[in-house]
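Okay, so here's just one chain, in structure tokens, the form predicted on its own.
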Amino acid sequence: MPTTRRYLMCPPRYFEVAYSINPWMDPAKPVDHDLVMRQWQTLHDTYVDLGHKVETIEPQPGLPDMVFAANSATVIDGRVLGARFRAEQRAAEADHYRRWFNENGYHNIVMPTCINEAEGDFAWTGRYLLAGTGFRTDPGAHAEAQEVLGVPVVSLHLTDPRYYHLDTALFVLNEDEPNVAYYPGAFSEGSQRVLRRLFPDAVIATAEDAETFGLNAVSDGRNVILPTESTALAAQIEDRGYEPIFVDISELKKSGGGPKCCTMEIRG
């Protein structure tokens, strides 16, 4: 069943691929600025049409990746754990998001001491926080998240540089009866065993699904927003009773992002 969600998003007014900090980014490839704005607006409007509440933060010049709101905070039960980016090009984003939360009534905000790229590497299942490491978020950030947010944390090790954040390799389908979809090839052997133990009925994505950023999806427990190319994954999800909804992310993908990267969930 769908549940109403509250999301924070940032318009891609200054979006461009100005540097390369993941294998998807190529500054030599031009960005269609009008198209990326339309794609982002379609994603925003899709959430609104589904009944979700969407708030926005003002983008800042010189921060082209600020559109990827999921990387800047993790919010559970009203407690906010901010971000600390590994790449210096993104470092200033964290404080802009911190100020947004402070100005919008969230005063229980903790800024991390460890490198922590927020919902890029943290996925709340409703019972525990899945936490990725290997490329961006430090392992020490997992313990810090458990202490600050007061939820149990399960660490997962990412091994494929194309899937540099957890949210490029796994998403939560349902929090009421926790289940996920994931691409095994993005994880170490031990982490694959952990995922099989925790989620024996998970949707297993193919390499092709992962390459289309199909796992950078957003689910409200019924509706699943995913890229237009992710048709095989959509068919699996539909077979489980979910409703796939496609969006075009061609421009955002040039920076290694998709629907989830653009969408921070505010819980409480």
Contents of the next structure:
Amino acid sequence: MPTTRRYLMCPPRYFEVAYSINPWMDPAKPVDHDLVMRQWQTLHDTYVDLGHKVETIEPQPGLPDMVFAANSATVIDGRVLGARFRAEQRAAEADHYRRWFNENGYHNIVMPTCINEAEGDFAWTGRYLLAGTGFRTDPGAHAEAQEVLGVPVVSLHLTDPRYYHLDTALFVLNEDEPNVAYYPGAFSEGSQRVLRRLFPDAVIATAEDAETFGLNAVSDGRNVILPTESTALAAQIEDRGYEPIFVDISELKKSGGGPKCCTMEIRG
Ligand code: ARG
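After the form predicted on its own, can we look at the form predicted together with arginine?
Zooming out: every chain and molecule, the one shown earlier first.
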């Protein structure tokens, strides 16, 4: 069953691909600015139409990746753990989001000491927090998240640079009976075994699903927002009783982002 969610998003007003910090980013490739604004707005309106509450934060000039709200905090039960970016170019985003939380009634925000790209690498399953490492978030941030958020953390190792954040390789379908969809090829052998143990009934995505950013999806327990091209994955989740909803993310993908990257969930 779907549950009503609260999301934080940032309009891509200053979005561009000005530097390259993941294999999808090529500053030589032009970005269509009007199109990215429309794509983001459609994603925003899709959540609103589904009955979710969407908050927005003011974008800042000079921070072209600030649209990727998922990277800027992890919020569980009203506890906010901020972010610390690996790339210098994104470092200043963390404080803008910290201030947003502070101005919106959250007064005990903890800022991490280890590199921590928040929901880019953390996925809440309803019972424990799956935590990616290998490219961005430091393993020390996993222990820090467990202590600050008070939730059990399961570390997973990412091994393919194209899937540099956990949310490019896995998403949580549903939190009642925790289940996920993931692309095994993005994980180390040991982490694949962990995932098989935890989620024997998981949806297993193909290399093509992953390449189209299908795992960068957002589920409310029934509706699953995913990129237009991820048709095979959509068919699989539809067979399981979920409702796929397609969005076009062509411009965001030029920065290595998709629907989930643009969406931070505020839980409590
Ligand atoms: N260009 C951004 C970066 O490389 C994309 C971030 C995508 N966000 C995510 N949650 N995967 O940092």
